[in-house]
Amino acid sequence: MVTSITDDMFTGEAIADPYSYYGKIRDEDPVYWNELYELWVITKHDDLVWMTRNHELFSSEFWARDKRPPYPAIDESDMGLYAYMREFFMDWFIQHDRPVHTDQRKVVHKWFNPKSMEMWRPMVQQVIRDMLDEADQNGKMDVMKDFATPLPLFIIAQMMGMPYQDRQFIRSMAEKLLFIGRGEADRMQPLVDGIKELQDYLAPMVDMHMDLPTDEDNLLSVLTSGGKNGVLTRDEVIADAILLLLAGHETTINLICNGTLAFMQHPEQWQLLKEDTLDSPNAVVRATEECLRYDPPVKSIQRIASEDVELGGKLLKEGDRIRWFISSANRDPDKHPEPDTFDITRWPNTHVAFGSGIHHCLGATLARLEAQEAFKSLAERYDKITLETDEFEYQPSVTFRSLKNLPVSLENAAP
């Protein structure tokens, strides 16, 4: 048993050293009830690989399900903000299970093949090479907000249609969503308002595209058509778009930041890759799933049990609620050797950064490209890229790894 550390998940140093602190839980206990909060903590890779195999032990439909009160408290008077937060949350696909999440996931499922997602490479490689060029007019610049933010932003968007002008507001909403990972007790409020004016920015639209042909050159379009033929209600479009655009960004956005500050980190592995990159295009693949296990972008998925099953010698009672650290498992020394050590050559590498299972990230193709060519622009473009702070402050969320801003200095290669 676990008896030398809190169990508030949300302290400074659990936020700054997740691997540390769920590290310690894997090898101590690492089927772990946490008392302050009422769920289990998993936190080896084949365990949670083994729940992912056996999801019909461990519902997807969280909200639907958990009927005890939020965790961490919540202010008593913002308990119909949560009741709101709750019903939205139900309508989005990946928050059911089979047959309901196979059916709506179909919808929009062949839109992210990786042959689909290989026609979005050359846009990904002009935006990328116009905000380096805009980068090195200054010398400078703060990789989260002026390149890993509004590259996956502009992807997403304008696969989904959105006006050009709108990217800011969608960002700026996105991040009130955010705050269903973060553990203030006033959360609610800015969680339900980013939810109400993304749905208020959307339902328009929605609803035009219900009223024309199905257009395949539009994600928002083809997400309409489950409207049309049956397979969504109108409410659950809407939902469904806020994810993509949600899901669709935030994820990549601290893929590449968090890559970004590996390589920093470890200068030898920055050298490494940009030898590599000229001689082998696989080079930055295998980065590219380094970063995303030694980092990864989010930390932690929540599921609730269906039924009593039992896991490490350990009984999950059905309605307990269940959290798997992916921080964690990609960490584990019994799948990874040399777990923290950053090294861009391992392989084979059996991160779990996308889940796995039915429920694996619709979006991962997408993530890997637009990560792929951001490293490799960074190593071919730069000699250096020198870190301008040794402070590194992270957002307050159990659900993401997401700094608050990396500012770099820029050395150009030589022509």
The other form holds:
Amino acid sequence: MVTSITDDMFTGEAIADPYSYYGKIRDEDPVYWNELYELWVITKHDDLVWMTRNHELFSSEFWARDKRPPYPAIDESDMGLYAYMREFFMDWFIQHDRPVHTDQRKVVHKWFNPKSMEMWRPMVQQVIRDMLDEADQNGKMDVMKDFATPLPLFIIAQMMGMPYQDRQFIRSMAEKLLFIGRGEADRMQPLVDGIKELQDYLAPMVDMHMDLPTDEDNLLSVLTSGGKNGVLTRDEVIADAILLLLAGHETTINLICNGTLAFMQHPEQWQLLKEDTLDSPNAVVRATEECLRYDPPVKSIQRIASEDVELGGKLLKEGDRIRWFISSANRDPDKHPEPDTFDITRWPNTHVAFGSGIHHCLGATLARLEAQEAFKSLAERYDKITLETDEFEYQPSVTFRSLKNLPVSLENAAP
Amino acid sequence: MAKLRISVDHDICVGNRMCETFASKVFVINENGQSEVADPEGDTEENILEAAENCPVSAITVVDEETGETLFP
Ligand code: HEM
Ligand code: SF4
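The form predicted together with the partner chain, contrasted with the form predicted on its own above:
Full complex below, order starting with the chain above.
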């Protein structure tokens, strides 16, 4: 039992401060049955890792297997849209278990390995330079809109060979797809609109690649090779292309933005980063890991129990819905000493911001690279970054920890 | 073929099991869901290096036992 807590995960308090809300559950009832959503809430680091490593017990086929009504509830008239959405998400390779998952992930796995990703570093550095040069003209920026969003969006769109001028369209569709993590009863319409528009946008590109020899320098072409050799259907190629576009920027946006905010709220850590970055390339690597731990971009992940499993004295029944919370696992005092302290020298940093096990984030190396370069550039370029607001409003999502805006003013370091 | 010394850093390994899919006799998954080196001679050098390269967190080190040269990373 958790004393005096509401099961509604979308209240102002739970959205503003997930660390208190899920932390309380973790400390009082770590394997918690949320009655309102008919959902197991998993909040401890060790339980989360154990579950990811026992993927046979906890299926990723959430949308194919969930038999309970949507949570939070949706408008009765939207059940058709709900069915369409499920069909679409079922095609994501992330939504499969072994052995299908392995075959499908391997279509694009090599593209994202650490060695391949390193080749993108110069482009990331160039894009950052251009963006900050522009911000310097104004002496200020909205970190979210002018920096954290355009950088990863530019890179993933570039990788997939999307025309430069389409980025705004991709972003606005991504914003519609983000309704997946929200709670409004009428959220299905924008969600399905976004899915359909992206499907229509990508289908001709996928069909074109189907007829061309595979171009190893184009991620969409590499993905489409899975369609040529029968590992993926055409619909699956299109769905996975949407997955890559979406996961390829939405998450990293929040890492850069949440990390920058953490530095602004902990000036001594910012100072430390500025000093240490000059001495050691490791400093920014460790700092980025601490940003991932302290304010993780992805708050929670869903699974469905494949069989009856006992965990923490509770019986999770076959078919039960599960959501595990990275936000509380990363602040678990049994794993991280002084978990609520932002300490960029923390090492080793065993956070689970990218999940763990067979579904460990495909794009982790890319996200790390982009964020490391972003934090390093900010630290090298600016003497002082000042927050121009003291109100921080987050998207009402149970999946993403996402600020709406982050206005700052900038003071350049002496050249 | 050169004799290889292969190791997996368990502070880093996230149990992604990709190594297993490239060289399944060399890398096996232990009770914690992490990779262990079962048989360093269980596959070709090429496949072993491919496994190391495709570990998403670079947890695998491969050293040429005779020359001491690090082949990965
Ligand atoms: C800071 C940035 C990021 C965070 C915090 C993050 C987080 C995560 C998490 C927690 C998972 C596990 C999902 C699960 O267990 O079901 C995951 C999987 C995944 N991520 Fe990321 N991600 C980030 C960046 C990226 C990027 C840049 C890409 C692509 C370019 C990407 C693509 C994927 C894909 C395709 C999967 C599914 C992997 C699988 O099922 O095998 N992510 N990510
Ligand atoms: S690929 Fe890397 S992270 Fe995955 S099990 Fe093997 S060593 Fe561990």
